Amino acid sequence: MRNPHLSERTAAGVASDVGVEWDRGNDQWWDWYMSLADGAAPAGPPVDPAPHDPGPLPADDGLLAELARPYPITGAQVAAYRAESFVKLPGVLSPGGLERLRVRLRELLDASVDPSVGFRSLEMMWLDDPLLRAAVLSPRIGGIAAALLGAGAVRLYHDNGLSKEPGAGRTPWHFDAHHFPLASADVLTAWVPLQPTPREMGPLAFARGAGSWRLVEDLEFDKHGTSYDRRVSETFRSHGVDVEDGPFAAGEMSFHSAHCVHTAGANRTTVSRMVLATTYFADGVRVVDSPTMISGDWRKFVPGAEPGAVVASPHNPVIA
């Protein structure tokens, strides 16, 4: 059965078939990629998530010094990353300045997206909003991207406000090299939760094992069901592949490769999920040959690269 979220260009062709360009926004491709996600919409009300309270919210000038702040990363994280393509560190920014973060994140979302989607997103945020252009550009959080890649210099991709609002649904299991049109393992991406995160709130969730991804990289894709999200599931219970889900405490954030296979469960509380997500790669990264719709409308990224060329676009600046 046609998925209904796609163009007849898009959904022409076997299930498999992924090999011409996404056509439409990338609100458009988020419902996509969500209906794709296996398994029932969670049953029963929501639940009230343990108050929190983020202490007194930051300045301008402090929100900004703490985000050029360097991050005193270990080299047990940096090799805690490289054997799991994933970290979870601590303290990366104040409760109070993720709170401040929340709420301008709010106020664009509302501006701007659907109130009656599920799950809303947008991207691109830095370009005409200071406070979320800081947090993206910030030293701080791109000196751990570089830090965990090896890399000299890393670049911005994009950033990406997600809402997974109350009752929403799962986030299916997939990489971001399946995803990302960039020729490169030196691909990250920074998961900043701007609220406590408690597993019944969908936290991501990581395949252990930097080699996790292997043993689904040859699953057939299918861009109108849910099979591929149930067989990488059934893949990983049959070959006992662990799985980091648990909850994100007020400042914690993660760091995962573009090889970190990854989902996220369904949001069963009375408040939305608000994430500010952003990806870095290494300086000198090109676009792969033949990007795909997997990519959503990635030439909003990288405006001006073509297949084959270096991303070095103004929308993609030198973060650290």
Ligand SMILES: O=C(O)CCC(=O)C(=O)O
Second form
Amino acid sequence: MRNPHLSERTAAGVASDVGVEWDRGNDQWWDWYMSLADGAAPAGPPVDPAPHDPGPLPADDGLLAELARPYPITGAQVAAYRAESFVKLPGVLSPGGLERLRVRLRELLDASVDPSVGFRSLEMMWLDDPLLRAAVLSPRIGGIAAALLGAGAVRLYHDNGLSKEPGAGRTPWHFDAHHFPLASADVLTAWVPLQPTPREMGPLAFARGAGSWRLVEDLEFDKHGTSYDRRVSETFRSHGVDVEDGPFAAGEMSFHSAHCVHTAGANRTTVSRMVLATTYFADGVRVVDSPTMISGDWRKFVPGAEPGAVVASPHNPVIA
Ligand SMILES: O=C(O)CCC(=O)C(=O)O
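We have the form predicted on its own; now please give the form predicted together with the named molecule.
Starting with the chain above, the whole complex follows.
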């Protein structure tokens, strides 16, 4: 059956044919993408998560200082990232600082995104909003990204404000190298939950092992339905791949490589699961020769960079 989120052009061909570029916006891309998740929508009434008091909220100066301070990443954490393809780091930002970002992201989403959508998203907020800019261009977060990639300098690909609303379903299994039009493994995403995120709120979950993506790289994509997502689950189950799907404490965040296969559960709580997901890449990376519709409206993120070109537009500043 044809997926209703696709245009005539992107729907054409067989279900695995993703060769044309996406021809709608990135919010429509997310609507399409979330429709590819296997499994029923959450049943039963949403539950209240444990109450969370973020404590006093920092003033602008305090938050900027926090975002500028280097994080004392250890060799063991870098080694864990390289072995597992992701790492979860505790205490990167204060609960109060995260609450300030959460309130701002909520305002931006409420001002511009259709409230009936279960998975709301907004990108390129850093261009207009000083608080989000400070977080997206944060030397603390960018410094962690550079250390994990072992890169002399990292650049921004794009920011992504995500709100999975109460009752919204799973995020399908995927690895970002399949999505980003960047011809390099030196790409990672900082996934910054803006509230404590218990299992029932749908935290990001990761297939352990830097090589796990090899098990699924040849699976046929399905642009109309849920078979790709289902086959990834089945493949991991049959190979005994361990999945880290634990909660995120306040201030904890994850960094996953573009080859980390990941998913996220449904939000079964009464609280929106709000996240700032920002992608960084090692300086010098090029656009792939043939971007696909799975890359969404990527030209918005790297204006002027054509296929094959090094990505270094003013929208891709060096962070650290
Ligand atoms: O937040 C989610 O549910 C998905 C986010 C994601 O896949 C990512 O940031 O790479």
